[in-house]
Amino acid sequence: MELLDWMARGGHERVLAVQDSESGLSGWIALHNTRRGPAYGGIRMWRYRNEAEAALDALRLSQSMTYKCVLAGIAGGGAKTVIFADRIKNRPLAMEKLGGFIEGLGGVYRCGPDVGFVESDRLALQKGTTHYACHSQELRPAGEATAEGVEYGMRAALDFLDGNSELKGKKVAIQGLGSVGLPLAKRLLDNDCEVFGCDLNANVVNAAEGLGVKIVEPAKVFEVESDIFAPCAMGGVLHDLNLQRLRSRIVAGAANNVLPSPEQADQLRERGVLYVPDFVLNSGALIEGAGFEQTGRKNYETELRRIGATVSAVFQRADAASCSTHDAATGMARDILVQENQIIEQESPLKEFAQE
């Protein structure tokens, strides 16, 4: 594994291994840039098939939220840590311990939750460091601000396809009703949008059954013909023989890193399907806790209706330079950090994982 030639590439601050044989605790910390202010990211408990593999997905999710930073005008950069799931032996004590190696950053790093991440964790996690980035009780969920710059993201697809941004009619089929999901699906519903929906909890389904949303099977998603498909849970699962199942004219999700790799963007585009890069869609409760972090101020709609014409300028860029929306996305954020003098030549987007 080529870790110093990855963080070279992505441009990447610094990399920190974190172990504790006593809890099983081990992963990385991955921080892209802390130099426009504090770096924020979460925290991803996941089954990773090896160490190469967890290195290169905090790498590329930090830097990834450089790049949502920037393009959402927040004053901060990107982080991420990945930790084994699996290795764990002593969870409540793990995440303590996790707590300390971030509090030792000195608060460079404004951690979070992710994937895999629970509530026991965060009070666990917190016994050990006071820089959890906290979506402020005095905000909504975080997930209802995501799903609402969703919204706006959608609409600017619809209407650079449609030369019409009205929901009305449209057929969604959401993949993953968490969090932002299920808010997500309220607000699509709200605007007499046909929704269709799949999770793994039983729970969650039968609330979004309550509210109207046509459960199918979670292998089954991707064949509903639809306007757009939103996945709004793990990341990577457009690869390539998902994507040939796909029947929707728009791929706008808040999952993080919804493409393995930027081929399938481009894959995507000589098919005629529309992407929403998610680090530009999925914005929304960046934009109001850190906000709110740094300002104290609680409403933010005019900054998420600006994650509309973000992505409109997105399109633009991609049409006028005939390459995909990702590639046009990252352009965008990579022009403002040159202009910032942050970035230097070598620098470029991580772009698939390596296999040992």
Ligand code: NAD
Contents of the next structure:
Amino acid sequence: MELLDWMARGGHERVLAVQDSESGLSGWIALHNTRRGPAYGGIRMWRYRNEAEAALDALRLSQSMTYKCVLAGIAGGGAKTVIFADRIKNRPLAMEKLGGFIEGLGGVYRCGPDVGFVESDRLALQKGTTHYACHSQELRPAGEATAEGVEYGMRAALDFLDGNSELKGKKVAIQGLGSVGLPLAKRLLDNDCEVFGCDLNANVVNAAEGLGVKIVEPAKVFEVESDIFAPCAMGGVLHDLNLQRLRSRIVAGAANNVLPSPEQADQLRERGVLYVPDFVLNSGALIEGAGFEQTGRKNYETELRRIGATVSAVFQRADAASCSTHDAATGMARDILVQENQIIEQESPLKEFAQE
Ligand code: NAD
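Moving from the form predicted alone, what structure would you give for the form predicted in complex with nicotinamide-adenine-dinucleotide (NAD)?
And the full complex, kicking off with our chain again.
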């Protein structure tokens, strides 16, 4: 593993290895950018195969988080914590120790939840740190804010293809009906869409069915003939195999890093599928959470609607440059960073990461 080389290519500032033998805590905290303001990024608990895989995940996710902040107009940068979930011996203690490491960073890193991080983890973590920047109790649930932003991005995609952002009558297939997927389904049903959905959790499936979602088998969700496929579960799902099975003309969902590598964005383009890059689309909760933290304001409808305008700008740039929407979106974010004198290298390091 050439960690320093990867960091240099990705423009990362700092990577901290965290280890505590007593609790079994081990993982990485990657700080991509702390120059634009606090670095925001969730804590991911995952069964990584090896240290390189975990480090790479932290580097890619923290870089995406900087791009997300830049395109969402947030005064902040990106970070990410990844923890080896299966090495933990005492989970509450491990979280408290992790909190101590985050506290030691002095507030440059504002952490939050991510995949595998549950409420009991938060309570234990907060014994060690005050720098937990999760969505405030004074705001609506984070997933609802994210779902609203996703709707605006979907409308922008429909407008780009059809010259009309109307959702009525459109078919949408949602993978994952959790914190984002369920409120998204509700919004779409309220707009007279035909909504298909799947989840691995029976309770969630029942709740969605009660709302009017047409339930499909998780393995079949890619094959639903639909206008929009909305991945709202895990990342990496649009690998080559699933991509071949896709029967939608638009991909627009909340899941982070839904493409295993930027190559799939090129493949989607070649297949005539309009891909809305996740980090442009799923910033609703970040906009509300960071905005509230920085200003105390509670309503962000104008900023959330701007997600749609940013998505449109990404499509136009991709069209003009004959490149994938992923490359267009990273290019837009990097242009802004260059204007801010933040980075000067022009190659997309994400592409290089993906080839490791
Ligand atoms: P969640 O854990 O609440 O919901 C995810 C759901 O997906 C769960 O119900 C789970 O059972 C289901 N699922 C997992 N694998 C599945 C599969 N193969 N097929 C069908 N269902 C599957 O998570 P969430 O908060 O809704 O987040 C969803 C995605 O959006 C994640 O990738 C997350 O990183 C991303 N995201 C979430 C937010 C937010 O505000 N919550 C913000 C930005 C990005």
